[in-house]
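Below, in structure tokens: the form predicted alone, a single chain.
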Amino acid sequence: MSALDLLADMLRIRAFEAVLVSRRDHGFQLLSSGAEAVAVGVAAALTREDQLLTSGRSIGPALARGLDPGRVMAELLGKASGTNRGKGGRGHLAQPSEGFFGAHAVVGGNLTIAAGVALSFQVRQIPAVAVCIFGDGACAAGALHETLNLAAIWKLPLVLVCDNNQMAVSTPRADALAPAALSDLAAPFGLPHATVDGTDVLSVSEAMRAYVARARSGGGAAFLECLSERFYSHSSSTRETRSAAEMAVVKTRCPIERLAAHLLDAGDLDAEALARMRSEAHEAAVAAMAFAEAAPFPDAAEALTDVL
């Protein structure tokens, strides 16, 4: 993907969570504005056969994935239209057959479930790669070390990116971690990692790339960590906590200005052409929004279907 294909693909998720949260009925969500240049980066370094897992912050990995954005914007909605019939929601939104596994609510969850789809890519010798999206609140949790130990004993084709927006919920990151950088977390296994800008997509988009061919020729494992930033509060239910000062400095980090900026001072790029891109990026959004409202609710008696 050129530079220009990644602004547009940040400028689109940008778009669409401000149509969503625009609707006053918009649901329990977890935002991705702040952290586009993460979900982009990532998905910019898979091809449609491997898998992409994700922590209940899901909109922006669904959408840099390729997921159809009216399609995705029901499922927010509870619509029947939507990739899970209205079911799954932004905590469990999926469409492996586009090579998005899914979303995961719990945190933590997606791990060891990550480390079971590189395991199926591996057995059935499939040149496929899984990568799982998470955020800095999981490297508490026993499941990151216990998928980090597997993934280097069996050198799984797994790419694990930790998406540090450095707040978990209300507690900044210093306050609950001790690692200097949590990519550290994966020496001791003797796993490649490393530490990225993750408001800078190119940067995000080459050390993927590096792993996730590493991954694919039988190289085994990596941990990325991403440094980002999170635009709203933990979710749609929660007040920030952050101060007004420091959410000014947060927003002077933005990915999507920075690419921006980026390319207008290449001479790639110009005013107008910008523009017309958030304008496009814009009536996507209202596009997935009208194919959204239009879809009906699922039918009641489907409550007990697609249920183990």
Given for the second form:
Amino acid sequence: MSALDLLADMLRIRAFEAVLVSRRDHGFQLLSSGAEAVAVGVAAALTREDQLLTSGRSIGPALARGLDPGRVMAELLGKASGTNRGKGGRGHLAQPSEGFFGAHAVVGGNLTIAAGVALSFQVRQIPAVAVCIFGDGACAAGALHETLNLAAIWKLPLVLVCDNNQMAVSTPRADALAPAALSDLAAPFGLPHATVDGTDVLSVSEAMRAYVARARSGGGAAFLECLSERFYSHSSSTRETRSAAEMAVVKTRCPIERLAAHLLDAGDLDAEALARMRSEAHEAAVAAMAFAEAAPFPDAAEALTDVL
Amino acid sequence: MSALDLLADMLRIRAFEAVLVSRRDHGFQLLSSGAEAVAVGVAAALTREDQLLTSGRSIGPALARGLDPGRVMAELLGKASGTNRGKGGRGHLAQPSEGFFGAHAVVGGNLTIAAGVALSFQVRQIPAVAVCIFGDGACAAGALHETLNLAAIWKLPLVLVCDNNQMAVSTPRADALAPAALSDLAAPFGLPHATVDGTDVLSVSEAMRAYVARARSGGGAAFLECLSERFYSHSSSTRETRSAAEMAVVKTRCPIERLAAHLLDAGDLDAEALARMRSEAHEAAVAAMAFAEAAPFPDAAEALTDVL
Amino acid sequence: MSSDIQPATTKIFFREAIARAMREAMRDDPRVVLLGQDVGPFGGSYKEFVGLSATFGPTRVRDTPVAEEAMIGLGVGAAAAGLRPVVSITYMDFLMLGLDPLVNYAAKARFKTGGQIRTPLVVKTTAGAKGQGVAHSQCLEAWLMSVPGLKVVAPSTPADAYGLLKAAMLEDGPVVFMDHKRLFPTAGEVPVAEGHVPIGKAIVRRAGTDVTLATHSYMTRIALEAAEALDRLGVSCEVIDLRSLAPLDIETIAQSAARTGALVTLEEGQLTCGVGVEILFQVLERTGPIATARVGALPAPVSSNPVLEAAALPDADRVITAIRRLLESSRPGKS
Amino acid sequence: MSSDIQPATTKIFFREAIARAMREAMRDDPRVVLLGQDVGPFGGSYKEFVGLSATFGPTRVRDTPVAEEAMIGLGVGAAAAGLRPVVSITYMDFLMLGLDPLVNYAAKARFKTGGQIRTPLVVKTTAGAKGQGVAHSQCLEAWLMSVPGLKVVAPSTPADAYGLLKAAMLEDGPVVFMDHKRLFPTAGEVPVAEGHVPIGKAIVRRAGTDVTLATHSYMTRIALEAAEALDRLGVSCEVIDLRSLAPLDIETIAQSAARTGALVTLEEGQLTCGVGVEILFQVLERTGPIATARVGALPAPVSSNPVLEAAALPDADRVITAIRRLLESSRPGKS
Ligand SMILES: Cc1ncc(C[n+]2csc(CCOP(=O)(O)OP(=O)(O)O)c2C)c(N)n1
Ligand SMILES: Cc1ncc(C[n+]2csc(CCOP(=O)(O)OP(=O)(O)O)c2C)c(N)n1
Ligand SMILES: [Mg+2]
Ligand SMILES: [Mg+2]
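Would you generate the structure of this protein in the form predicted together with another copy of the chain, following the form predicted alone above?
Now the complete complex, all chains and molecules, led by this one.
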């Protein structure tokens, strides 16, 4: 993927979320704007056979993985044409056939699941990698420790990606987690680990490519921490706890502006092309919304299907 | 406590377990012979106000903490004169009034409880320390991670002591846990940590004294790993999985022989005195057994007391 | 006592009732501490802890990391060692992560130590569905009711939220206090005077003569809505709010059911091995054969999807249908 | 078919039946893997996995660390991604540590993904008391029965242990297979031919005419002991072994109870919101008023103390007393 492609993907996520949240009845949503570089950088390192799992904050990763924006939008609005037939909704987006094994809204809850996906690849000798994106908040959960240890002793093809946006709802990461760097958590287990700037999609994708290649070739698991930002409040119905001054600083760390500036500087992009990319992204989001709006809600009878 | 006192305490534990296990109907028991230096070294660093919590393998720690051997024996045999009125039994020995908050038979289950005891000391501004002894097996449990993190961010007066006897039932520690040293697990959290020879009571007590003093004075938590041995099989009803050759090596690492040899070498003990100490320990164990034998079982009505 | 001297009350929201109970208990007893995610300056996910952090400071009102096992475990240990912690588990679904310290330690500590250790802990948690999907909507109170050594309360009004939380904080053993997402923004009269509501006492929320409807938590509101509609249909429905699930005030329900001759239970959780079936059987043991039915969720996960969530959960219509069907089959011609 | 052509059987221990089922399934399906503490060369805490490690090697028979949440979570994830794992949780008490992946993920995965993901996982775990104390003796099957999306089986004989484990490994969703500490050393006839026992079918273990006794797992043996003693007292007791708890074969029990006119349930776990009460109510719904009673543990933790353990748990005497009292009160003069 070229840097321009990465930029386009990030723009699509940003535009998608903007359109979603501007709909009056959007339910409440967990938006990932500010962390597009994590989603896109991670996805850029994966092949079709790999599986990506995430926390509930999954719009960016789902789109980056190539899911149809219309079906994702439909799912978020509870429509029957959604990826999960409208039954999963926010926090549970999934489309394993496209390499997006899915989101899971229990904080830390997808870590052991992802390790199990990796175990399946290993036992079946499939050269694929399971990747799990989770938040800084999830780093406090015991599940991480159990997963790191099992991934290490069994050399699982698993890459753990901490999308450290430095907040868990209202709680700053600094108040909740003792480690200096969250990637240090992998150190005792002898796993390769690094912390990168999660607003720099090139850093993320480069680090990921190395870990994914290593895992794919039997080298075992790794841990990548990406320092990102959360541009919205925790959810679109949660009150923001950061001050306007803090938010102003946060907004300066925009992964899209960063890459765009880089490409403009390098002469790989001009203002006009960028504007065109922005409007394409916006139109794609509007089209996704139109698709979702037109889709029906599932029939009430679906409350009892696919249970057992 | 003098080195001779430490030796006497270790001899008492060894003799106690020998007498217990030689009783025909002893139920099955979790014996701590081979790890007496951990129990005695830890206890030597504690004051009356401190609280000691342990895994199910708790005979050594309970006796080292000064519990009445007769009442401990009675508890292990299910007698009403036991520390817990015969209701706890193996795996749940407790006498908080003596600073032995107690054993808990869920592997890793006492870690968070111990941190809670420490939290209580901290909130109530009592200059006491909570200490938790747990096995290498427990180091795989997520509870350890959650506890380390909370202990670190809240600077709890807690010392975690891993009694690493290198086995969890049949599973060698090397197969179950990735870290090179289990004490490394505390590193990411910025907690002081060390690994000592757990058959050397002087090393254990020295390291403990430093960590306990630090915790008591508000310096926060620490992690001490003690490399010990398990002389018996997992429980007195579990088949041994280690070969005779392996066991022969294990038995060379006897904490009692080690300290005795040191004291004999230094001229602080002679063979006669050592023999006397051995027979005193044996007699104390026999007396404990006599007390326990004489004690009644609890009344069946106790099945419903102290529930709510 | 003259019945027209009513205690002075004030109208507050359910979430405020929780904050008030906490505030009074923390003022009265320095051993009461609050642990939970976002309970500090943020004031709780439902603003139910607003102001506590400012008043009592970070030593007693502690934001925790997302680590439910340790949150409950530390609460239990602290309780065993002299504090009276309240641990907030944002959603009852995540109680699963902390069941080991709660069930394997706290509920058994007093018993297994022969009375040496008690664990005066309150776990406050939020049950029920409100658009949050499969892993944020569960009602697990029946599990907890089956654990010897645990008490479980489930208020449906601000007054009971206040009074039962006060009572829970006075207990010497572990109590699970469950509220419900849909209750926080509801308002109700709460006595101005401080006090508490005794654990173990159900309350008749509406008197009736044809059928007894026993329920708890948010479903009490659905039950009252159904009872009102039934009234217009000529069916007089007595509504009992359990308030306390363990211990269960079976006498109050049995007396009512014996009088009305019909008992329906209503819960938001699963029917299988649920709260309702336990009540129905215990009442039948006391009353002998009467007409019975239970209403609860469909046997399926609860989606965040508005259509599917509504389809899965009991509502007033379903309660009305169940009651009418029951009365028709047991007393043809009555309804 | 002539009824005197019985399939050839061989007498084996319960623990051997489990090993045989595993062996056949692992031979037939490379997707079956076994994860658990001490399941490898050690062969399982009750020798129920002896020989598997030697035959299938460490890739498919994996000793795990003591990390129940990850053990179940990895099993669930691996199941979702194409394996058919069996996860051994040594004691059911420790299932609590892994309920999050089991209940919040596995039981809901198919539903929440609109059918995209299935989790063909078997969690094999051991319930019940045998001198191991408060945190190693619990029977939590009623919790699991209430979870939509989970199946639960509980064999009482080697033949069913074999047949139900085979069946569980063929399912497309999560199944909890619970055995019992006291069953491993029991022996019984098992068909020589390979096969499985369908999930969801109860079995009449002993025919009778005066009362139906419905039970499962180890308590089936207690029930048969009680039935034999009752027979000598002139009471003819039909014993039904549920075998499958979810789904529950209520028809078999209801038909029997309708015929005998009396139904008693027996379980080792807690009565409150338990297996028994669910059966009793469902049967009453079908049969109308009949005599009913339930027998289970005392509402207290189960001590390792031999006196207290025995006091807490149901035994044949208690079952006999309950049945005689029930029959006396419902049919004075009969017994
Ligand atoms: C086990 C669990 N506990 C609590 C919650 C409630 N909750 C939802 S998101 C969240 C914060 C998670 O923070 P982080 O992991 O950093 O992810 P972010 O929201 O920042 O992406 C919390 C506490 C949950 N979903 N699961
Ligand atoms: C949560 C939990 N899982 C499994 C067990 C069964 N079990 C009892 S002791 C033990 C081994 C523990 O090993 P370790 O922590 O090293 O302690 P040691 O026995 O060596 O003292 C196991 C697996 C348990 N008691 N608790
Ligand atoms: Mg975060
Ligand atoms: Mg060990």
